[in-house]
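As a starting point, one isolated chain is supplied in structure tokens, in the form predicted alone.
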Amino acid sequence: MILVTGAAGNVGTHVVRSLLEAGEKVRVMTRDPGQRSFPDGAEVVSGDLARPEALPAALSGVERAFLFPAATGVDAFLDAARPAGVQHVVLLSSSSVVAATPGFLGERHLRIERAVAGSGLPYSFVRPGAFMTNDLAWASQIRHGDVVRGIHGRAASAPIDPRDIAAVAVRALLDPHSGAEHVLTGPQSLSQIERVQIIAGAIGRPLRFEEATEEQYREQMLRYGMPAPVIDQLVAGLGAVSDGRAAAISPAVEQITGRPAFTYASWVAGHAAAFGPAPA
């Protein structure tokens, strides 16, 4: 049995389907089973990483288990795990944990994966960078109208669809080597300015992008329900590569998972309805 905690969130409804149609057994915890659809063959259970009381029935016969890395509650998970007989814990983490500055994201990271790594539990950390489901948060902008306003918008990255995040954290689980530590990107470096004119694209119609001021910019991320903190850490960031250089690739999702990683366009076209309709 293979427990996936986050089963509703951007990587963990793939890690789920993918496991069902690996032939795995699927547990999926949740904090409100009425309120969610899960796969077919997927067994659901009342639970959640803040309610410790909760975990030693959900962990009960599971041998892996898929974990999501949430501010509270990872300790009384992991104090729970190992007399369940868990064999083996990938956590889903930040490739944050590597940089010079890890950050605000980056120390929220680092503090869950030294508990995973000081548990005594067999583990694997898997280290994406920025989700190519981040740029959601511009579809407000383009669906009323034209422009994507930011800032730096020839700072680079190389972001990844969360279907690669998973294929990488299913294979973790099925062929599991304890202390393995991936690094994720997507497979192309792509401005933003590149990445709003994929958008453009996809949609049939042109858009651009405009530089906003810094506080415009704080402004709208709180809007879309950033933290603050985390939007300080993504004015940095955009800042420190604002002279358009490359982003670093990462080959780790070929070599673990035998195909090439998606574009950025792949993401796009399945989430073109998002950004608006396609004009008449």
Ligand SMILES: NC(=O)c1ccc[n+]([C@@H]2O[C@H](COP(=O)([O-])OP(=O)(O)OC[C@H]3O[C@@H](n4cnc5c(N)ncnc54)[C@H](OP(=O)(O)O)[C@@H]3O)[C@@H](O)[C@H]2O)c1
Contents of the next structure:
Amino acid sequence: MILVTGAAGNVGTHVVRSLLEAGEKVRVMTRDPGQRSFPDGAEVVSGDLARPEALPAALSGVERAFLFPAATGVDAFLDAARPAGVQHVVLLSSSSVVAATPGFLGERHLRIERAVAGSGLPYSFVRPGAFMTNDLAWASQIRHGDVVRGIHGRAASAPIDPRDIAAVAVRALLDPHSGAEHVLTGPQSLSQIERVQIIAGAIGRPLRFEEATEEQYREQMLRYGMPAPVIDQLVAGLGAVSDGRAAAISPAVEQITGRPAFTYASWVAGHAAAFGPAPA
Ligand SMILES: NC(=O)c1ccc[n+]([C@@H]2O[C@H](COP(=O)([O-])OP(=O)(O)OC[C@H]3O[C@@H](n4cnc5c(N)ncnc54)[C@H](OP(=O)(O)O)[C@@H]3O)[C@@H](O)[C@H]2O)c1
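Compare with the form predicted alone: the form predicted in complex with this ligand:
Let us now look at the entire complex, which starts with that chain.
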């Protein structure tokens, strides 16, 4: 039995589907079983990493687990996983842990990685960079106009498709190698301006990236629900690469899965509806 936490998330959804396709027994843990739908064949249990009392039942009979990096609750999960006999934990982490300055997000993921590594349980770390799905934050602006406002449009990153993160996590669950640490990126370095142009091509109408002031950008991200320390890190990160230098690309997705990583264009094609219909 494999337990998947964060199973309704961008990554977890694909982890569940792939494990079921591979013929594995899958249990998903969700805080809200009534509001979530999971594929047939997945056993659904109610649970919350922040509420340890339900964890022993969720972990009963579990051999391997995909662990979502919730801000609180990972220690309790590990404490319950050991006596349950869990033999491998695959942690969704972040490439920010290997950055020269990990920042707020990197420090949070480092704390969780240290807890997992110190638990005595065999583990793998899956450390993706920015998800392609982050660009869904542009969807509302694109649905309502032809401008995406942001800062440092030339800043490049190598965003990764959550399907690829899930594919690596699934390999780590099916063929566990204790201590493996996979830093993952997408296959291309793309500036924000280039990504907006790829979306424009997919939805068939012109779009442009417009530079906002840092203050406007911070307000926009706060409205989007992003915590202030994360906005600080985002602003600093974009500023640090605003000269347009190319982002580093990791070959790990292709090496581990045996197929190329999904391109940004392929991700956009699958999400074109979120960016809205082309005007008549
Ligand atoms: N976005 C990025 O660019 C990026 C980059 C590197 C790393 N990451 C990491 O990836 C995470 C996001 O992954 P994602 O996009 O797949 O997630 P997501 O789409 O934000 O989904 C969140 C999932 O996590 C579950 N969850 C949240 N808190 C929980 C808790 N206390 N107990 C149990 N389950 C909980 C929720 O499950 P229920 O509501 O069903 O309980 C939900 O399915 C980030 O938080 C970060 O740690 C993100």
